[in-house]
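Only one chain is shown below, in structure tokens, and it's the form predicted alone.
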Amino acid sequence: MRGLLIKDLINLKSYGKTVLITIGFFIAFSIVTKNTSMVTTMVIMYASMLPITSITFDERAKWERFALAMPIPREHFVISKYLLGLIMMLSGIIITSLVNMGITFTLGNENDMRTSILTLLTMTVFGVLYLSAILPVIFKMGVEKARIIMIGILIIPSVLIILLAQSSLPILSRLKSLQITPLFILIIILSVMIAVTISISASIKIFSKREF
């Protein structure tokens, strides 16, 4: 698995320069904006999209012929994306934390403070659902044949979140009155640890199944 993990984060060495140079406009633009909701966006959907990245250099490399030729069970292929992208997820909130506190502090703004903590948490959460919604789909598909359910999954729920946004639905009011408390933040934690769980037990499925 360790093999596996170091494999996948010495391929993408060579597309780190382009998401470092990336990260970093995001961050300046941030520092001049004095918004930290930019860059904390960015970072995690950039870290949850690494896992796929790595499939598609797997796939031009026909790394999976050549791997399943070795004495390495299938599901350690699996569970070694969902640990890359929880890795990458990870150090992007690490970031994006001390960016986020950087420019915080600089502005002395508390409020703007727990905004961002509230934009990070849920482009994590965000970020995780992303991750196990769509690599089932492309141990399925592979990568190019899945880019269109790609696309749509980050697309449909922007759209909707920006219509929902701008109507008046009494629905609103009462999101916007809800309390995070701990029990709040509990049941988002268990219900992303099963929808990860099942996206894990699935991917599984298919890539044993599956024949290249």
Contents of the next structure:
Amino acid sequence: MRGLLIKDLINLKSYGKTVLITIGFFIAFSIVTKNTSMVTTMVIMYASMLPITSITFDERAKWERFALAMPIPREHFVISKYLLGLIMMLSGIIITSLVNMGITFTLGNENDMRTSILTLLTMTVFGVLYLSAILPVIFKMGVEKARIIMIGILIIPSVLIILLAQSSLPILSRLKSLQITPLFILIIILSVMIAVTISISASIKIFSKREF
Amino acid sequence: MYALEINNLKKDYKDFSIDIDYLHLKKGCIMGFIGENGAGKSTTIKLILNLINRNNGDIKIMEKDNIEHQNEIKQQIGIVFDESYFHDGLKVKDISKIMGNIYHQWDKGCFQKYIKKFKLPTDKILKDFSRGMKMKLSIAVALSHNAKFLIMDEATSGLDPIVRDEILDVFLDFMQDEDHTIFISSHITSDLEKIADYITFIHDGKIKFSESKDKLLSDYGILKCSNDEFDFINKSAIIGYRKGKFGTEALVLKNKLQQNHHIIDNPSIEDIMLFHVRSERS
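Could I have the structure of this protein in the form predicted together with the partner chain, to go alongside the form predicted alone above?
Next comes the full complex, this chain leading.
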């Protein structure tokens, strides 16, 4: 497992420059607009995409066949991609938290602390759920064939959210006054953990049947 | 003791199937696995490595089931495929770091010894390596974790004769330890003729023969005679023949020929393979 993660991190390093430039651009954007929503959204989204990028690299090199010919259990291969996602998301959370705090305490942030935390929490939850939904599909059919489904999984909830935001359903006003209580966060964390567990076991099942 | 035992192996595809009743490779030997493209060589190797699921049968590597004990077995197997499956952006030192975290017995010093021996650049990314360099790197990896059994799928194909010869010498070096075994598939039969102890020929998913190389080369002969003479040859001696305007060439089992006044040349492994597949049958 460690070997796989090291391999992924070394490979993503080559991609690192592009990532840093992009993040730098969004940080600059936040500084100018004094609004950190954009940087939070983009960094977390980027982080959740990196395991998919690493699978693309693997597929291009036909690494899976070689990896599975070595003493690497198939479940380790699967779990390593989730772990990579976790590492990247945590890094994303740290970066965006620092940017948020930096801008809030120096320039002043248009968003209050509650909005910043909510944005970060929402994006992290979406990122993790997105990965949990897409990874089993990718393990089944490969990144290339899963591309349409990946876009679908991204667009359909976004459209639904936009439609919901434009509607005048009573749930909206209730959402606005939603308190971020510890219980609320606990429920969110538990739900996400259940989703991830289901996703991992589905991926392992799918990947162990795949032929290389 | 056998390094590899395959019994009643079956794998079905829509228009092709692998059906191997029996294939055994003794420890300490090199077996060349030959056959034309699409005969089932790579599929068999994938089945041995459990990269694809079998429909039936069992495979034992070093007397252990290849699925049940696969991680333990794979620690002791060196793999070389027909191309390098490392990512283009990696460097030699990255590979050593990755492999050191995959193989328990990764020997960094041994790896570096092979990198030097093969004159592989350590400052370049693999994208800038030639095909020969990439293959040498794969072989260096396969030999640097104290593997006892090398499994190679077309490892020498696509390489020039000089690189191939250099690599064959490395394999012979590896075989200095009597515990070591090699199973190598190739359609370059001349390479196998140089190093193999046993030759196994697969055709259309089935094993046509699996014999010691010396026995094959001494048992078989290429008979050359006129078409008229050919009609009087004992048919049970003939494996396959090619009739031309000026005479007939046939692969024969020498000990079944009744008269011994015929011109009989020594065959190559390639001749034996071609006559088994492409010639007319008696």
